[in-house]
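Starting off, we have a lone chain in the form predicted on its own, written out as structure tokens.
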Amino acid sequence: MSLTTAIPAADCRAAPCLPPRIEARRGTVDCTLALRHAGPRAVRLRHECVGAPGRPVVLVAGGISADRHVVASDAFPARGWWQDQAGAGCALDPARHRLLAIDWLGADGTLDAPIDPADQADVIAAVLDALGIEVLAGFVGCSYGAMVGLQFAARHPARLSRLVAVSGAHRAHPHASAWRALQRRAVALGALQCDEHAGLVLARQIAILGYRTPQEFDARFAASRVVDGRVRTGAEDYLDHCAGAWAARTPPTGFLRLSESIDLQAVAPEAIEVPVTVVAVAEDRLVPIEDAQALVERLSHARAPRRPQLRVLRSVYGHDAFLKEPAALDAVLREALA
């Protein structure tokens, strides 16, 4: 087992997001998938590719709120969910790689059935088939995406050269699962009051407290104060803003099913024969560093051609470090994808 702390590299955000005329395409795939807990279902899969055909393909996957739009391009100029991590001069550079991403199965709320992370791995395989891509040069998964990446490595090993699993493990920690169960109950209570939006907002506010750390809140927010006869905490405006914007674009069923999906994660690391780099954050309260260490220890017993690597980051942003620490993560990705 290799345990190190990543040293930040030069910040790729200083460069333009993308050089001009980088090719980007979107598409859909209609197929029937045999879901592990719901049987055969007709589904529509959405994907986006950034970078010219012929370059090594790297699949990029984020948390349950991420989608197929990773980075801005000429064709799709809106800011991507990983805009600070993928672009000119970064480890994930469309001038050197073809970046592929999908919308998670069920994210649009049209599939009201249990969705296993293994199902998402099979979704990716179906998209690769449709695009004529035999092997991925890399799979970079963060949070839920890391869970799906481990499933893909176990279920489709011949189609993957290497995996980088950031803040995601082979199982859902029971404490984190309990946290998510309360979020889902908040949505249910909102529905009982005929206000699913309010339930979603509360669920997201609970989630943010798990994504971030007490240290960040202590440094960032002022003490509580009395406003109009009641006590208001320093973080409430921030939580209201972030959760309100997220809830406005999130289907309740999509959130509920993907939240459940995290808790269904179960994969045997010993069955993974693909080289894996595991990236953990010491302050992560959803994926404790002990789970990352256990994952790497069990991966060490697999028949992979290269021993698994563990890279540990320190970040006040906790589980959200993969969104907030681009320089430190870029250094890890450069090593892992070299």
The other form holds:
Number of protein chains: 2
Amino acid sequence: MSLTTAIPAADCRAAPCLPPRIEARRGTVDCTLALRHAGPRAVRLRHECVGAPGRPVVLVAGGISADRHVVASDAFPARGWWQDQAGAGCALDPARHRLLAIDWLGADGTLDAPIDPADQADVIAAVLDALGIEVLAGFVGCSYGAMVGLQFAARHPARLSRLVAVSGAHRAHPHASAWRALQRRAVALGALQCDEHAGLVLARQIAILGYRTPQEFDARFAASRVVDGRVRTGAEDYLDHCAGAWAARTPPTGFLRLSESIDLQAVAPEAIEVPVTVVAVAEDRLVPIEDAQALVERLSHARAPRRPQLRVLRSVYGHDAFLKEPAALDAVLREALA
Amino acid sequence: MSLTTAIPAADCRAAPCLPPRIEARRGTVDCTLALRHAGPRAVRLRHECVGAPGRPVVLVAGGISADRHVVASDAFPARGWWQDQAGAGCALDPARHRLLAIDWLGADGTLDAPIDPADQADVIAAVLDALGIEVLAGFVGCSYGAMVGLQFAARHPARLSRLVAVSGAHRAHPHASAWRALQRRAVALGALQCDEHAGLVLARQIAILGYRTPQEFDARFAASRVVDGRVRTGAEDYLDHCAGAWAARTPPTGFLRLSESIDLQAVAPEAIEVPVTVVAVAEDRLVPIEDAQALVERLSHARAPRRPQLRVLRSVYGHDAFLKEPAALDAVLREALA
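Moving from the form predicted on its own, what structure would you give for the form predicted in complex with a further copy of the same chain?
Every chain and every other molecule in the complex is listed next, the one we just looked at coming first.
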């Protein structure tokens, strides 16, 4: 992987991920939110904060499958979804920041209504209220998290010092939206025959083909062969394994509503007056680099506090680069959060 | 659409597609074929030939959904699958050529066994035997038809003067194979509840996202909106329309076995000693241009009768360009068949 900027790669990978006895707390917030499409709803919000008290707070948000558990801690030792990106010596270091994260509204499947990324931004504001946090030192959002970050910057500008939006933009691309619509149809097809698991598995497999790239598949998987009178392609074992594990832990309604939510993304970059670094991956098949470029152009308006930055990474992991390229992303985050 | 070569676009679009009273004949051939994976099978082969008797024969082959009816004629006036590509003044002109085409082996759904593109090449040889045709003046194959054309060139070199392989290569790309595997799984998911139509529709919708490009979808479809409490994306009406019509005329077994057949493509370009023009589309998401380039490099071996040609087209229609860019493709065919 190469980087357009000449930042040396971080050495955080050589260090243990977390120093001992890092503090972490979880909590819930019960409140009523005015959802954009679903009206007022009583909701329970879940958050986790890792890091030394009194340090600046950075909100960390990932894709629709991510949750509030970003990295392991003494209190919550399970591996987090961004375990490789945060640790001693990294740009995101719990010794220097408090890393705050939420479970996405709707992820548990109990809210069967359209959820807008703007709603998630309001969820974060409600959590900040409950925790007595006035201003976020930073918001690092990836994929859906980047969409929510842009909404947060537009809706709650006084509460955010800087945003890093990785592999997410101000809109959903129409082709990627169609791709997600077909994933939701796979779930519906499974549900018709009372086999939601099979539908979820197929949906996730379709999704994976968009997250990853032809280059990776070419390097990784063998040619097809005939097995018991059927053709089996090289990637199917991998797709079965990944999608099966994901489907086993994902409520169908939670997936459907968060998948839809990506397609509702619509924020005017001209309404954002917070400093933004946009990080795009050239090989991303869901968020084309043209959309990241358009976002940066539109963020460069007269009221922008400083010129928005665009950092372009190259990775065979495409949209999933934020989960697979910790060293390159660390270099970008180090600069953006400095 | 632009072309790397400076050939003027053909003016065939201005002329009527076919002169009156063009001759056309259909026929069937019953024979036994030794299939590569399924062993000896008694099969019925179907063909159609359009054009003036005594003229040079050009075999025309399209994707797995194409059939023997290439263009309308007096005898068979229905619109053909390549109606816009063949006609008076075109590179493919029934007044100057006889255009021969077949129904793919297995397309009717009666052969539920693995079918190799090499089998289809042998089908064509058997049809030539039955019709008393010694040598094809040309073979113009697109998508799956290009794969079969490469097999025909390798297996029956004495029967072919030149090959034009459009948007198809010597192998199936592993990412595209995975994409097709998921289409077959959609059919299987539908079949589980005895709703093969619903499964076929979803399969076709997944396929269309690969045939076309993000650029076309971006220009063509609006943003998503909430309809009756659900998110509906801009492309869904289009996908429903196209896939519904296709599924209504496609036998599930025929689709499954021909889809598998694409993934069995494996031919060594070094074994081909027939002149070949490879036509690739830069935006093709199923047959990456790197595969077309590798094909041409490997066709440039010591025994090649002349240097293979690569023509690169650019089209927002991606893999479907051979169905959507008749003028640009006519220019390429004119040169290749001259």
